[in-house]
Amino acid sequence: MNPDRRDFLKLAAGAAVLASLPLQHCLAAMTGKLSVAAPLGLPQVILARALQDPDVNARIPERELRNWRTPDQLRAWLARGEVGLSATPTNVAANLYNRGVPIVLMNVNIWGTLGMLGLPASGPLTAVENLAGKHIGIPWRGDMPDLVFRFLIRKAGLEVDRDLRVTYQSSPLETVQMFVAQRLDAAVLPEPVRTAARLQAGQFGQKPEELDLQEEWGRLTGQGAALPQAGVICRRDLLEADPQALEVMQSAIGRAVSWVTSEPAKAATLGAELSPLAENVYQGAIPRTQMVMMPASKARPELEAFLTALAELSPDFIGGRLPDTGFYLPDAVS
């Protein structure tokens, strides 16, 4: 669910135009139809389940779930008022807001999706310190997987080029292909791609080492082993037009997250119905992903700490500054 950081900036382009466009589609969403967008993966499963919620069905009879494949596609949908809500990485949401796009962060629901796979022949992988002298592959230079990784190795006293080699790939698929071909010692990957890579490696007789980067964050920082990585945004116009409908959606998203974690087999079946990813990929990804729905205002302290840490490596990652209070859905709604 993490596109190239350069595309993040494209996603935010034209914010001033976006704010001035007519929003007939968006406003119509809350009176009869709600269009929601999500990338492939568990965020899509969460929103699909939320849209099936009886309370949502009673409040919003007509609902639509779209799959956004590129940030430009999502930007266009937002610009035309075709989509009112969307699952998105938290840094993308912050970047959009800071560049003038009229959005509100409703919640954070993904708190851990990043990990590493390592070739057993390259030695143990129980801590980032084990990466010294190794070749690491990372998709999307400058995006969340890259910045989390670089933050962690710096905390561990390692330095790229001096202590280890890093190469970047244009997509997770390319990283997976290089890892399975044993052209990398280790790879940084989000779920569910990490599970897909592990399963593919198993077909070639490999049993990769695994390292949870959230646990490494907790170990190296002394903070919690949970990172506010993704959530749901809505257009501010929807909040102003019908806050009660957003309250219904917020509650439904919370129930959907609980359902995914408590009914992983059913959630995996739903995920496979929605995407080309196989059911066993979702079955492996769900227990490796931390999912807890927290209203944005309550997640704010942890989100600000997380974004501040990564923005030290790349200020443009969040649009140059932390979002102000207007970014967060008010408590009265959430």
The other form holds:
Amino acid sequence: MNPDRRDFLKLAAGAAVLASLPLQHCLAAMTGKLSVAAPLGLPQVILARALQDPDVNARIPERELRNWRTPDQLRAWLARGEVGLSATPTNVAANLYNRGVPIVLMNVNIWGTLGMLGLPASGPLTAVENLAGKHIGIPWRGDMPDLVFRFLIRKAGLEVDRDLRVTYQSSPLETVQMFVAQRLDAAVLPEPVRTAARLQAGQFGQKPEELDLQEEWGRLTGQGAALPQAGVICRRDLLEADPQALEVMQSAIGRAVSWVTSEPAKAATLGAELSPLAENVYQGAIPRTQMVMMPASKARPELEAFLTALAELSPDFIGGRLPDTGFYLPDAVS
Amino acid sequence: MQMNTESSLVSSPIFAYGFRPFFLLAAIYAPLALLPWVGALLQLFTLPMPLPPIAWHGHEMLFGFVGAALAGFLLTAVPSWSGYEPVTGGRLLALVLIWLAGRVLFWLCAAVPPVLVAAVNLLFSLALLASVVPAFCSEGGRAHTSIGVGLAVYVVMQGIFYLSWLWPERLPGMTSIDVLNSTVNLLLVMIALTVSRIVRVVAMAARHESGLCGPFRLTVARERLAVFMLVLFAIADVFAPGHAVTGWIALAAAAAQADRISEWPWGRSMKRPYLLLLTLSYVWMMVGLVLVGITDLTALLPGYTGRHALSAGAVGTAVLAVLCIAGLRHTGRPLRLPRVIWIALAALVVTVILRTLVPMLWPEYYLLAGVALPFVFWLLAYLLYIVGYNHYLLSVRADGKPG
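Output the form predicted together with its partner chain next; the form predicted alone has already been displayed.
Up next: the whole complex, starting with the chain shown before.
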């Protein structure tokens, strides 16, 4: 075998491997269309605004925004290369990474979306200790709202089943309906679903008690009242193919987060256009959500502390271990 | 020319008797009145309003929809019982216009002075009361004074509702929801009193039509006990809502109603629409009272449990029964319900089952199966009523008699 032939075979093998990868979708995306995904709610508003950014428009002419409803759907889209970039809860991002999906975390931008609503008739709700003897509803067992709630309950010296009753529903909508039907004393809900429930309870002339779980976390742990709950991930091959484009997106996301917090009325209008939730739901949800864009590498210490605390309750939550350095977008790009 | 138009309007069949315009308006308004409430709960649209949407909803169902049905019933039944001249033509048109003004103002209540909204709505009830009081005072009407007293209390309850809305500080410890619950209880008492007047004729007719003969009697004392227990519950629910004693009284009232209807002819006779509708209304009354009793005694269920069985169930069935039966009887037709009405009745039963049971048993589907779906069935029930009865209500009597 002469060197020329060897080089040719190497090249052929390399081409075959490349061809078998879904990379071409993403490469094509950066020169043409970029597919971005987000769950319903404020992450969707942030990414929609980022995609309207003039810099993004100039760098990536064709863009699309999709909704993902379950992490499995997102995983499939990422694995097939149908989506290059997505907003996700941080635990879903860690889980995808630990299960071998080639992604990197670009940033964390949602630092407080969890809270509780309490029926006024069930007594005051100013601290999780008030929940003793109560019936609490939570959407999805083992998800972030559940684990944050259980962490806080444990910190407060309470025990589920011994001191309080917890029932799980299969979606936030079901929890909202149970709360509105007054079949729960309190409900753990993220925004904007929490505001939707609060407004619906208001139709019945009720003013539900509100408890911010981030503040409870700060009170019970002595740490800050901000939790790195959601951010944006992208496919690793997108990063490798066009780091400058990602840099443009990262900056645009930062501007979009600032825009949502500084222009809540306009952001609410955009949210209502994008989703079935009404404008007043977003108007209530925005001031109740902590939003700050922090590049992933800077957020790493807080993210690791947060994920470690929750993984103690359920290791599966993050896919068995903390993600390694490869999970975080390198500083050079951020 | 204008006078001719007016005179042809007031002399048209629709204004020949009180039930005609008010039954039609009640049926049209029954689903319409729910739109802002269901729309708000499902986050579809919001009607601006200066009072809690649930209070708006309760008012429009009890003083709008039921108010029209009650007006149609009293303006027809009272002259029929007492032989007193009925309200027809121009006077009837005037009552209809006040009722319509009340509805328009309640829909616009965020944009007009609330006192005006309350005044016009109260004016309708007072005008209705003034229209029937002379008949109750006549020789033939005196035997039915209790119904007249019921109407007077209904007007007082409406006044208290406006007090709780406009000057809540004057009514400490009582919310507009409490007033609405008490109004439903009052309507239950009025249903029980009306049933006492007609059940013998209805039961005998049902037995006769079913080919049954032989002795049949209803015990007056048991009837009176049932009505007395309802009145006692209504009073307890005003002064001690949610209290355990009220809970026991609710259960006792349910037992007294069960005792009362146990005397009614069951079996084949129950297929007759008159009797079936009365019984259905009573079944919902018992279910509602039991649920209210359990709620008051155990606090295991939310405070509203059972209230829809009493309002949409017992009152709603009684309203549809009156709309159907009086709509046949007073238009000179045999007592055979149009076929679509059986579907309407089934739709009403489904509405109440969903509205009552979903929040208790499947609260996770509350807004969809407990609010949206019952609305669809309620809409269907009244659309079918309009389909089945609009011709009867808008045309002259089939037997050529006046009215």
